[in-house]
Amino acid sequence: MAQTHKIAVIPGDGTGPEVVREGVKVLQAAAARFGFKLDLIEFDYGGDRYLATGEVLPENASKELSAFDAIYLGAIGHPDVKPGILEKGILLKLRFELDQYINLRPVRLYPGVETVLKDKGPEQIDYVVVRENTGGIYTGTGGISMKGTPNEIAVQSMVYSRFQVERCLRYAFEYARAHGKKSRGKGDENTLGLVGKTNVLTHVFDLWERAFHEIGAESYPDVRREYYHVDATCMWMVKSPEWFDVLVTSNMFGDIITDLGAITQGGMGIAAGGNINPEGVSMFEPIGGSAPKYTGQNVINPLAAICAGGMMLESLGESEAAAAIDTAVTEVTATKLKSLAVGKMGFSTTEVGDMVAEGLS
């Protein structure tokens, strides 16, 4: 009998409803091919729910969520809903309240898409980032006092506890022994590489680099193991990208430095990355914005949300239909696109769908 994979999809706002419409299309062509079947049910949560009812999210989403094999998630923002309210209210209380722990961003260009690196190809941009997803700095640990005053004052801190710390680098090594370099024919060995700051966060980064090499040297003496400082690590993404295998680090380090690896890869509209709870539900999303002002042109680029899909394939165990969907898009954007950009790909949103879902028939 066939595998079914209860799957929630929240196409979200502005342009999300476009990009997901087109990797449910690549989805149930990949199950189609692959013989495992898809039970997609969609949750309207959004900004027109929120400017309908002045709910974010019911209260009991997080459980309801929970029940499902995977999350499908489109784009979350809209010009009407003042800027946090819908990040803060869906994404992160997600994250939390489902313990997404990690986030998981690939950074690669794929041929024939232009990057922003002179002289840099889809061999040296293949690596991927594992960004802790529910600890430090945007769990809002802190307070404002005499607010409006010449004398206020902000606190934000970055808090992490060993257990925190311990279960992102354990997953990050686990992701380098399996996915690095040389488990892809591209290297002598894996390597995880430790982003932080040691040299000035000294409480924070020291409880991450010791926990690193303590894990590493008792359970993961296959892995070879680096340092980096942040604003170094942004300089050689820059300069020298192919030096990195897989790289792992706190939630704001890996929010900003994922940003750049986007860019470099082409730009967001074929950034993919999965919100990652290795024991429970994991909720996948391109990650470009919600592009409000395309919404409804057709003209959108999907691949991102495409990737997403195939990522979310990955972590159902259908690895056979999650590499199909690799090559299709391969294929897509080395032969068919001219551009990723907004109105410059020849093709509309619905078309590059259509390439994508045959390339796998």
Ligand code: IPM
Second form
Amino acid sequence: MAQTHKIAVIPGDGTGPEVVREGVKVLQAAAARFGFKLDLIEFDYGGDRYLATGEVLPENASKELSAFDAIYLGAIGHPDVKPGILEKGILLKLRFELDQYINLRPVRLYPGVETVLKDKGPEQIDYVVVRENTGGIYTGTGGISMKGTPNEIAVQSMVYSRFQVERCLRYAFEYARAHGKKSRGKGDENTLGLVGKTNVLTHVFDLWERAFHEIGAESYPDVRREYYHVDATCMWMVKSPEWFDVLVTSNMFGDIITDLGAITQGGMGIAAGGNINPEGVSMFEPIGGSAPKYTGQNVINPLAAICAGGMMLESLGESEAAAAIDTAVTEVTATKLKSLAVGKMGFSTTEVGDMVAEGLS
Ligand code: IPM
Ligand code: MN
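Given the form predicted on its own, state the structure of the form predicted in complex with the named molecule.
So here's everything in the complex, that chain up top.
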């Protein structure tokens, strides 16, 4: 009997529903071709629901979602809702409550896609960032005292436990071992680079660095270890992205460097990511926002959502289908799209989805 994957779909705000529609189209084409089934259940979480009901997320949302095999998310962020409410109340809340402690973000330039980096192509821009996803500054530990007075103080601490650091590093080492450059036939070694700031954040990154070398030496001697300061990493991501293989870093640094990475791979139209709980339910999303000004115009690029769908299938064990989506996306970027930019693709959102889906049939 064909295997059925139970997927929770959260189209979300702005252009989220449009890109998710194309992503689902491609997922269904992959299911038909590779002989599995998708049981898709939609959830209306997002700005419109909040404005209508006053509730950001129902109390049992995480519990309900944890019964699924995976979650497929469009975008969260509504122009009529104060920044922070939906991001914290939906996206971050789900990441935390579902303990999706890894944010996996490939930085990969597809053939035919223009990059802002001079003289760089798909051979040079091809690495992966493993971002710690449930700790650090994002936990919001801290507060404001004497608010509104000249003596006001605001504290937001970067807090990491050995447990959090260790499980993230282990995931990253495993990932580097399985998918690093050597394993992909693109180099002599699999390398994991720790991105930190040991010269200033001497407590937190001391913990990260010690754990990194201890775990690496003991359990992953076959994976080469590198350490990079985060500021220098930004420089090299622009100047010499080919140096990188798999990077692992804290939540905040990972957030920042993956936007830089995304622009080097052609922008938010193609950057996909997975919020992963290796022992639980994971959530896949295009990493760009809800782009509200383009809502309903059928002009936004759905490739990021489509690639996120591919990552989701990979995590569900449908590796062949995931690889086929990747090939179909490559075909579209290499031979069809004029550009990835909104309004310059030469095709509508729907047409891009159709082309990728056709490539799968
Ligand atoms: C991302 C986003 C989120 C983050 C925001 C929307 C909370 O920027 O997924 O990178 O900071 O993690
Ligand atoms: Mn971000």
